[in-house]
Amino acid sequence: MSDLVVWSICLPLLGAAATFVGPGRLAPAVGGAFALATAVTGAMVTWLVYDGGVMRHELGGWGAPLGVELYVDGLNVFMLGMTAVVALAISVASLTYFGVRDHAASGPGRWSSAGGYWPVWLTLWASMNLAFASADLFNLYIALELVGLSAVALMLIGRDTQVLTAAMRYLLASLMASLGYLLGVAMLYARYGTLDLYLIGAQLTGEPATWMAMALMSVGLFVKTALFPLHFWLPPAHSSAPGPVSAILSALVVKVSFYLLLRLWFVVFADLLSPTFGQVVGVLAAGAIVGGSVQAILQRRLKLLIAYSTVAQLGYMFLLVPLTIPYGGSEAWHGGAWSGGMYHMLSHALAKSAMFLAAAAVLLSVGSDRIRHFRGMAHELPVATFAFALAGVSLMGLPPSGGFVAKWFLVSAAIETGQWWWAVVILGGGLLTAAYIFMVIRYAFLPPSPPAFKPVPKLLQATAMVLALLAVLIGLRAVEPFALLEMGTPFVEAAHVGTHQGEVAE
């Protein structure tokens, strides 16, 4: 059954290739059935990880560390579950988003927006696979660069000067941010002859060498998270994409390097983790709350505004490194901060994905995101306006919605280890998460005026509806994905999840 896995890379592969050589007025119904085909095959190995444990597949029968072996646990299969259930749901999206972009820009010699976005979009979707299953390095450095890639090319597809300039500039950003990454590799074979994650992790000694790798992997990954203050690529690149686009960016790229990090420090670097080194994250992850919180209350243009708060809870995911790394005279780890953590990531990226697919609609009828011009909307557009307020209340963290259900474990793991800052670091942030959410809520309830609301594609906002609802009912059953978290975890037998498990239970 472990070929599962190697099908979740191969058959978005196919598809990308399929309605490439294909003709393009075919080529959303090839992707579409594609992307169903990854997505169920994403959900079946999250099923048997559950079911079963850890999974392993030695590419060629050749394993580590000769070979490359796809290595498949808890963290891997909820990241994988997680891009199956948003990107199945952001195709559908896209099904009928450019379909609408392509029918009002046709004509004699009009390029298929369609045509070209659906090879892109599965290429993504197959690296974004690899980089959650490889276990090796240099595997991993290659997954990174083809979400670079593939993420750039799919921003180009807005085909106007502004998105050109935001895509210069995260290639750039990317291509940098790669090449320190790689540097750190070079440095770790150099000195352990390996680039097996746990064969190096199981070998690590703190030599300036490997000091070096880390700090050098660690930055450059800092930069494709847009880790506060290194965020400088993302709202301009979120922003200005097309809507289904900014949904891929925000709710799946920019997880895939925080993703791997979290491999790097847990796994490989797992014996230079101090607490002074998650103070250092933690002081950062506040910046991202604070400072994306409030540039987000000052934007006047709704995709901007998302783009910076998707620099915010960018935050409260890194946060779970000062509060998972033993602190204050304790040995343990703290499962609880670390499930916490993660499930924010999941309740995220429903809510984030929802949001944007809700910009999309409201762009399409009315022809701007400028906030001003959405008087009337709840009277309009009312399921992408109710949308966009379900998802704020899980990015909020109001209750039942996932995003308390993270920010709860969060708060809790920040008392129950003396680090109390943090939780009024996330209690501050959600008042923050709420001025602009019903800074944008106001004026789609006030009077109706000019310009006027042109219909949109309703599968396009009940899209964003199910995403958003999704992002709330998360919280009322989270007992399988925390078990699921602490499946194959590097710390899960020193943690202290007997407690958690409990309060999940309840």
Second form
Amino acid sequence: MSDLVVWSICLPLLGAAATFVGPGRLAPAVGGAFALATAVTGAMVTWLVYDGGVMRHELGGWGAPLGVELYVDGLNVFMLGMTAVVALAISVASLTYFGVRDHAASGPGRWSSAGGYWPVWLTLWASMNLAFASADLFNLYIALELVGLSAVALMLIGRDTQVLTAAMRYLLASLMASLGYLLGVAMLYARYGTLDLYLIGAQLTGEPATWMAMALMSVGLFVKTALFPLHFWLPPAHSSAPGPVSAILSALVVKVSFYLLLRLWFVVFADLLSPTFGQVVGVLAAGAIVGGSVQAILQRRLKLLIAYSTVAQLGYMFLLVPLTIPYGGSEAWHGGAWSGGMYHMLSHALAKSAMFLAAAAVLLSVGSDRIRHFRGMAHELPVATFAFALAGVSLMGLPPSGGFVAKWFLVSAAIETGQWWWAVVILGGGLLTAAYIFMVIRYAFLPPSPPAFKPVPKLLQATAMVLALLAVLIGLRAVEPFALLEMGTPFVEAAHVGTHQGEVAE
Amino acid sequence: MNWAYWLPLLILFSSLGTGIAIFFLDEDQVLVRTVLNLAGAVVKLLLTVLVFVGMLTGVAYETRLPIVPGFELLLRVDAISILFMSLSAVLWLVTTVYAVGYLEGSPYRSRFFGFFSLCVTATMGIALAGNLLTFFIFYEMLTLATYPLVVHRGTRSALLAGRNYLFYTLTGGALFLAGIIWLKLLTGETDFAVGGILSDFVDSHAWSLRVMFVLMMAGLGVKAALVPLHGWLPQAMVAPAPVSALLHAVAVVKAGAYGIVRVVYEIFSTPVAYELGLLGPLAVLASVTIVYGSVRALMQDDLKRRLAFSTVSQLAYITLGTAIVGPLASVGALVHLVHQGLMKITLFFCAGNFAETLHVHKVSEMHGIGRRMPWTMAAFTVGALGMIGLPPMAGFVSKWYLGLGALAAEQGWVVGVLIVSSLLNAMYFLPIVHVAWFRSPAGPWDERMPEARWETRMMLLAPAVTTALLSVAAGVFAASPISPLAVAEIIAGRLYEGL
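The form predicted together with its partner chain is what I want next, because the block you gave corresponds to the form predicted alone; please supply it.
All chains and molecules follow, beginning with the one already shown.
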């Protein structure tokens, strides 16, 4: 059964190859089919782990510490499943967005080669799945590098100079960050002689080399996750990319490095985490929430607004760090904060992809992303507007939505551990979010004025709507995802190392 | 899984489904939309009657949907819910008829009726909520569902009103949420229960409880328009008349008042709240609101604005009654929840009729309007006299019980507040009634509608007359076993059982 994990990585790779080699006009069909297959595989792995517990797969029959092995627990499949759902929806949207017909016509289209989209996108998907299934630092480095490179390549589907500049900046930031990460990996390997996350974590000691490695890797991943104040590359990159690509970058790609950061901190460096460390991360997170939201409010272009919103929302996810780490004399890790933060990540993935796809529809229709041109949007593009608003509900953390459930758990943790200032940040951040969401909605309700709206593909709007509805509905039924997350809490350490070394469900 | 489990969900769905279906209709499918709307409203009313009868015979309607462990959506029917549900169901039906007539020929009607139905769904959810979390979910949903209705006209003032509305309600909501989460962490539960859930914590956590109470009142007080949190309400009257009617009588402000009733009686319970010294300040705040709202109403020439400030004042009666210890005051508060709704919706319907038929928006333009529109003005007069509290109108019953309750609790000053307020009510309502009936019009009316058999469109007139009759009936037949008063007495009896 654990072969499925391998398939979740190989299938999209095969798809990438097939769409690259095959005739371009078939690329959407073939790519779409592989996307569907990949999503189904991801969903099945998720179900298997939910049903049967942690899975491990030794590549070539060699386990750690000698060989490379794939390791999947609740947290892994949480990421895998999230990616499956969001990526499938974005794939469907891409089918209409890049247009089968557009591609066949060889005239000067807006996109250099929509055919190039599928190989790159499927490679990116494969690398993300690889990152979520690895428990090996070097493997993770490869996955991270592949994710970064293919994300940049994906941006280049867009043709204008803006995209090129933003992509270049993103590429440089990403490469520097990877370099920092790689240095850290090398130092850890030199010191501990293994690359396995769990084995290093089990024998970790707090000495300068380890501290240095942690600092290098953390800062590298901060850059990749665009944690305030290292978010400089994100808004231009996420706003200038073509519609579905923006959705991929904001909803999924930044989550990869965030996930990795959590794995590193809570599995490898767990013994080094102190309340002070938590508060420092918390300050950065609060900076992201406030700074990102204020920037979003100041924007006059829709996609930049959504991109800054991502900066702010990433802050909420990072708040799980100070809230999870034992604080104020308490000894226990706070599982509620952990689950809340992860659930926020899931609802953000759904809501943000919905929002960018809705924005893509609006842009196609209006031909401009200046918010003041959106007068009458509610009437002309009701589905896209509604999807945007519903996604906004989740981002604001209003009930019923995934964002609300997440907020409930984060605020609970803040009050329970006596760190009420983070509760103030979270609740206040919700109000700032409302400010920029309603800034857009407000224009939508104004009476329409020319320029007129052009018709856009129904499917594009519908996918946005489905994702937005999901973001809301996961706020009404969160039992199963939470059960899954509990299988992935890294701080039941003994149990973890136990399952990892001993009896593992195959 | 049986009827008792599914009925609360069905009640929600009768308007939710209607709303969703309407969003998909084209603008010109007037007939389908009207039929859907009315069908939804009638079904909801029938289901409410069914639940009412069932509850009287002892069926316990309860739906629990776990969201995550320790965090569940709980819908439950009890006497307090029935009171609010009946009010919402009846007034939704009437307002739907009115809105269909009012919006005839205006743009974006599908959107309007869609959100209108969502708004009612949220109100029903609030009525059915069995714990604070569920209450909060629908409370915030109500905020979101009413925003598009407030800004419906898309004018500058509508957008400004919408922004202020959101600013007040969302900020209040955030504080409310903080209070709920804190409470949940302290007690481990947030279910509404007779006798409250906090009696074990009074000694150990007195100050925490006080802060929680303030946080929750900040959230509820915004919608209940308690001074100084009322700023959004007078502005929100730029919305179309059916929206103002629903907002001021049933949905938004009532949700706030209803929440205050729930929190004071069934989370804190009156003895606990009294012991913590919370009721005195609440009563003072309510009294200040009553007088302040009336004084401001007195100064308004715009009819809807005058009515809006009157809402601020009238609504605080409910809070005032809640803040006085004793069954009589509770009866007054609960019964006013219904009575104020009936009377205020009548007044707003009439104001809408004047505006739509004759383009009359100001009190100073109403001279002699009673001759041109006698039925509407009669309904208006009934509502106004009720608000002043003249017997045998519904408003009299409310004020009577509030006064008796205050005397029973030895808080004579409240009676003074009631008298002052009634005088002020008379001062801002009676001149309208006087000029409308006894002065002659300044000139020819600015007729906005084609000649009709009645003074205005039947669909505008009938709802106003209906609710006027209902408000009289609620007063005249107050002693009957199915009157709002009877239900309020049942509730108060349960609340004070064994105390």
